[in-house]
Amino acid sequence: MSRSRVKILIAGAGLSGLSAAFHLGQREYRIVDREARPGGLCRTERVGDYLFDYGGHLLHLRADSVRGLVRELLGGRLLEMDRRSSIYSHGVFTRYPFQVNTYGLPEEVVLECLDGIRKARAEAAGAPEPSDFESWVLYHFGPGFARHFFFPFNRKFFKMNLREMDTEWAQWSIPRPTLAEAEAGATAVSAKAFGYNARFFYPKGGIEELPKALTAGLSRPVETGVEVVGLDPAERLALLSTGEEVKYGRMISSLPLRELLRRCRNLPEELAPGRDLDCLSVRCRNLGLEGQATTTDQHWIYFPEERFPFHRVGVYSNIHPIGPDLVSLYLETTFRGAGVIDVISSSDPELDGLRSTPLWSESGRLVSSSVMNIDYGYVVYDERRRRLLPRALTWLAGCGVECVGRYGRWEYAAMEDALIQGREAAERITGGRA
């Protein structure tokens, strides 16, 4: 077994790991990743004339520093646009988010939603905010909005009892309009853009252009096809898939936290349940079509009803046009657990479901169909995570391991957060001089 030393070992070359390496500049480090090319899930695949990312990867850049960095990296290759997103339910399309855009729904649905939110707001006055997601939805939106969107969509998405999920992720990601805004959205299309994703950026050529640009700016090459397979945090020793043992001073890890804990030697007994932190895996069904395949101008559409197996359809070609009469879109379906993804059956309910919507036009022709499976798609905010996460991150930090990224920190976060966390990890290690 060969042995080596390095001041900083970066495990994982997704956005957070690449950001850490980028901000370390000329300092001594090694960055390894098990895949054949850097980028993590920020990858783009070409299928014939069509480009597909690993799921919907849009850049929501709220911080001036990150927006400046991305513009510097991508230059004139960065597209910027306002969100066009909707929800398909009750046989009609309404604008996203649902809670301020009931205009166009059946009258009885609108009245139920408005009556419910009025009573909920009156009852919530002076009452403490609930800690579980199901009660939180009723507290803020009432039973009408819950029944017609929040409950069916989130049960379909998370595949779990919503009373067992906390609200940390919802606090920043779900808009909570005023009562007046909800009422106004029942009589006309809302002119106000709600939510963190109301405006977004996207690189020409696909999302992988961003990690490519970061990689080009590194002072050292990414060691691809190399994975951290074992770790002794107390001794600060990492075992690589090549058989090499690396003695590191500090480590920055974007490995999924539960995988990192599984690879740790002498893990404290109270952290052992962290090896089974819960999550969702995702299947992205990518379709390439030609002709007048769809008339929608939307970037993505949510499907809360159970009759559709997918929860979201995204239309890449409405974000990044690829050619006349060419349409590229994806269907996203979640499964409970890491890597627990059903194979597509011969009956093909996903394609049948899409064909049953107004998105599908028989004048179009299906040219390609491919699948991307994402073993770690979304983390689950349950009691185990709430109890174990702070202790696990604190213990690892005490052993010189900085956890970064969506899965490294086991949280619902955007690509901007990954870039920030990588930079901040580099700054902590270098004393703020990254």
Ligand SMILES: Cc1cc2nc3c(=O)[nH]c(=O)nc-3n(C[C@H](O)[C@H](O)[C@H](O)COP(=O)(O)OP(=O)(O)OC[C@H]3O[C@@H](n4cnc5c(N)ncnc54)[C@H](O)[C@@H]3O)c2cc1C
The other form holds:
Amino acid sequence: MSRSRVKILIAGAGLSGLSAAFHLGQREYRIVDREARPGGLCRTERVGDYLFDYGGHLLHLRADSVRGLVRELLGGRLLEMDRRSSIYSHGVFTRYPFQVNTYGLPEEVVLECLDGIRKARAEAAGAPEPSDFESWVLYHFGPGFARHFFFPFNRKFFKMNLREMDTEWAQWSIPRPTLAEAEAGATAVSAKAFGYNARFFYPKGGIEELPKALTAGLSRPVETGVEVVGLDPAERLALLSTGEEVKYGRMISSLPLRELLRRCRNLPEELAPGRDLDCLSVRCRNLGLEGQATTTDQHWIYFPEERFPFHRVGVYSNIHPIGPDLVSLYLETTFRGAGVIDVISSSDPELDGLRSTPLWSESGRLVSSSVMNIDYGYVVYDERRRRLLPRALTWLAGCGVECVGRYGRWEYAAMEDALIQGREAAERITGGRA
Ligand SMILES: Cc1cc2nc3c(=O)[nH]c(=O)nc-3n(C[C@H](O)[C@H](O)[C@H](O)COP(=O)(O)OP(=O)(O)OC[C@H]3O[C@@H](n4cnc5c(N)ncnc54)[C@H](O)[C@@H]3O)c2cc1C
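Right, and the form predicted in complex with the ligand of this protein, after the form predicted on its own?
Let's see the whole complex now, leading with the same chain.
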């Protein structure tokens, strides 16, 4: 076994690890990733003429500093556009978000939603906000919106009892309109853009252009195909799949937290359940089509109803056209747990589901069909996470390990957060002089 020393070991070269390395500049560090190329979830695969990301990856940039960095890295290759997103339910498309766009739904559905939200808002006045997701939805939107969108969509997506789920993620991601806005949305398509994702950026060539540009700006190469297989946090030792043992001063880790805890020697007993933190994995069915394959101009569409196996269909070629009459789209389905995705082989419920929607046109021709399985897709905000996360992160920080990124910190975080957290970790380690 060979031994080496490094001041800073960056484990994982997704956006958060790359951002940390980028902001460390000329300082001494090593960055390793077990995959064959950097980028993590922000990679793009080419299948013939078609480009597919690992699920829709659109940049919602709120911080000026990140916007500036991304513009500097991608320059004229950055596309910017307003969201075109809808929901397909009750046999009609309505605009996203549902709670301000009931216009177009069957009248009885609209009335039930409005009646429910009026009562909910009257009852909520002065009452404390509930902490579980199911009660939170009823508190803010009432039983009509719950029955026609929030409950079916979120049960289908999270595959868990919504009463056992925290609301931390919903606080920033689900827009809560005023009663007047919800009422106005029943009589006309809402002109106001609601939500954090109303406008977005996307690089020409696919989302991987962003990690590629970051990688090009590093002072050291990313060591790919190198896995962190063991960790002794107390001794600050990492064991790599090459057989090398690295003594580090500080570590910046974007490994999924539960993977990191599984690799830790001498983990305190009270943190052992952290090795089983819960998450959803995601299956993306990617389709390449030719001809007038779809009439939709939407970027993505949600499917709350159980009769469709997928919860979302996205059309990459409506964001980044790849050629005349070429359509690339993905069907996204979640599974509970990591690495437990069935490969559907004997029947094709996804394609059958798509064919049964107005998105499908018989004048199109299916050219390619491929699958991407994402082991770590969405973090589950349950009691175990609430209990263990702060303690695990504090213990690791005490051992010199800065956890960053969506799975490193086990949270529902976006690409912008990954870029910020990587930079902040670099700044903490260098005393703000990164
Ligand atoms: C389906 C889906 C859609 C999304 N859509 C959006 C969106 O539209 N907009 C948005 O802003 N965000 C989106 N996100 C979130 C976004 O992908 C993440 O926030 C971001 O990419 C996380 O970057 P990261 O560096 O933290 O993690 P990752 O990209 O997961 O990077 C972690 C890296 O660690 C490496 N690694 C793991 N284990 C080891 C090991 N033992 N040794 C060495 N290396 C290891 C991995 O190979 C990987 O490269 C989406 C996520 C998913 C799953």
